[in-house]
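We begin with a single chain expressed as structure tokens, specifically the form predicted on its own.
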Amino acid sequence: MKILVATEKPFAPVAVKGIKEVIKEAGHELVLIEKGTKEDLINAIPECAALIVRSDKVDHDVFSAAKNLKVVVRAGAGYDNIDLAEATAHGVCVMNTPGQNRNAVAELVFAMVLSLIRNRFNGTSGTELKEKTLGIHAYGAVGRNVARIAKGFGMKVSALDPFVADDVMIADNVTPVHSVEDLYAGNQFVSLHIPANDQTRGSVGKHLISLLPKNGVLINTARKEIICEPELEQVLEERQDIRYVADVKPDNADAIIEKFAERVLFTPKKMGAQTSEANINAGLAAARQVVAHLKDGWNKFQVNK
């Protein structure tokens, strides 16, 4: 069977090599499209039984053309680029590869924060992380790695996640928090790791951001959709001490940068998983999951029903 790897942002060459080996060893054929268009994807998909993507959009048009498609694997944790309802309607299993990018994203959190609080290393006096408080909004694979690194800096860490038992956090020397308001009000730094879904889109706005203590920093390496951007801009206007860093450039980034240049920091495009190690981990995991699904229906990480 043919397995299509279609990525606008290509995997690292070593990852592509590994993916090829996994697919070939299982007796399948790899179809590779790198830096292709949506039209390229649609033209290639009809003969393919499986699809591996990164942040590429997989929507109605793709599923309608995918006559033989059985499984789509998103190489990464987030999967809001895939239309799950369409996938289910077409009888296609959708999976992600949770945890494969966790360290890369966690390290980026601190790379951005350090740049911000050291004033972009412009020679002026900044601040340190030691003894500062960090709240982690969602204690999944990335959140746990953020906690691990934060403790190395000597930070005091707490977390909110209704799906994680208190005992798990306590074992990691992380203080459980049971109210989203308490998380924001009680921490100088808050790092977002919640997914973008119907419950979370636009959920982080004026109410929560305004609760941050003096000189609070909001860090977003999750999805831009979880931020209510007009309210973020309003809070930055009203609270001259609040700062915002994001690996997900907001739609109104130009206006925000113009108004609050020294208090915001954005990567030019999403960089959380852009390391060789994360590329390899996610790519190989995706290939193995596709092969396992085609072999016997394995679907441990299925995200649609």
Contents of the next structure:
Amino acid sequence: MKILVATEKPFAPVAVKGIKEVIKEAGHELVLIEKGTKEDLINAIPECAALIVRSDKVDHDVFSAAKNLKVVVRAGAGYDNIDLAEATAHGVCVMNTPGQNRNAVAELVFAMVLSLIRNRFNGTSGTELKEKTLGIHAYGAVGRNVARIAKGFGMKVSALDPFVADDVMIADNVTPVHSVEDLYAGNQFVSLHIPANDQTRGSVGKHLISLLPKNGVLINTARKEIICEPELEQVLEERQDIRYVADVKPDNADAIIEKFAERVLFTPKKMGAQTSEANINAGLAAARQVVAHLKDGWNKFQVNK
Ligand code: 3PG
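Same protein, different condition: the form predicted on its own was shown, now please give the form predicted in complex with 3-phosphoglyceric acid.
Every component of the complex follows; first up is the chain already shown.
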């Protein structure tokens, strides 16, 4: 069967090689589209039984053209780019590869924060992380790795996650917090790790950001949609001490950079999962999940049940 890997942002070549091997060993054929358009995807999909993507949009148009599609695997954690209702309506199983990008994203949090608080290494005097407070908004796979690294820096770490028992955090030497207001009010640094869904879109706005203590830093390596961008801008106007770093830059990033200069820091392109290691982890996991699904319907990480 044909398995289409269509990624606007290509995996590292070593990961593509591994994906190809997994697919070939199982007796299938790889169709590879890198840096392609939606049209390229729609043209290639009709003859494919499986699709592997990253943040690439898989919507009504794609599912309508996908006459032989059985499974879509999002090589990564967040699957907000895939229209799950359409997938279900077309009888397609959608899976993600939870946890495979966790270390890459967690390391990027600190790369960005250090660049910010050391004034982009411009020769002027910055600040340190040791003994500063860090609040982790959602204690999933990425959040836990952020906590692990933060403790290496000597930070005081707390976390909020209604789906994780206090004992799990306490065992990690992380203080459980039970209200989102307390998380923002109690930590100089807050790192976002919530998914983008109907409950979270636009949920981080003035109400929360303005609670940050003096010199507060909001870190977003999750999704831009979870921020209420107009309210973020309003707080940046009103509070000259607040800073924002994001791997998922806002829609009007250029205007924000112009207005707030060194108080904001954005990657030019989403970089969280852009390491060879993460590409190998997520890409190979995706290929193996596809092969298992095509073999006997394996669906452990199905997200459209
Ligand atoms: C994820 O959800 O796993 C990350 O956001 C990675 O996204 P990417 O594959 O587009 O880099």
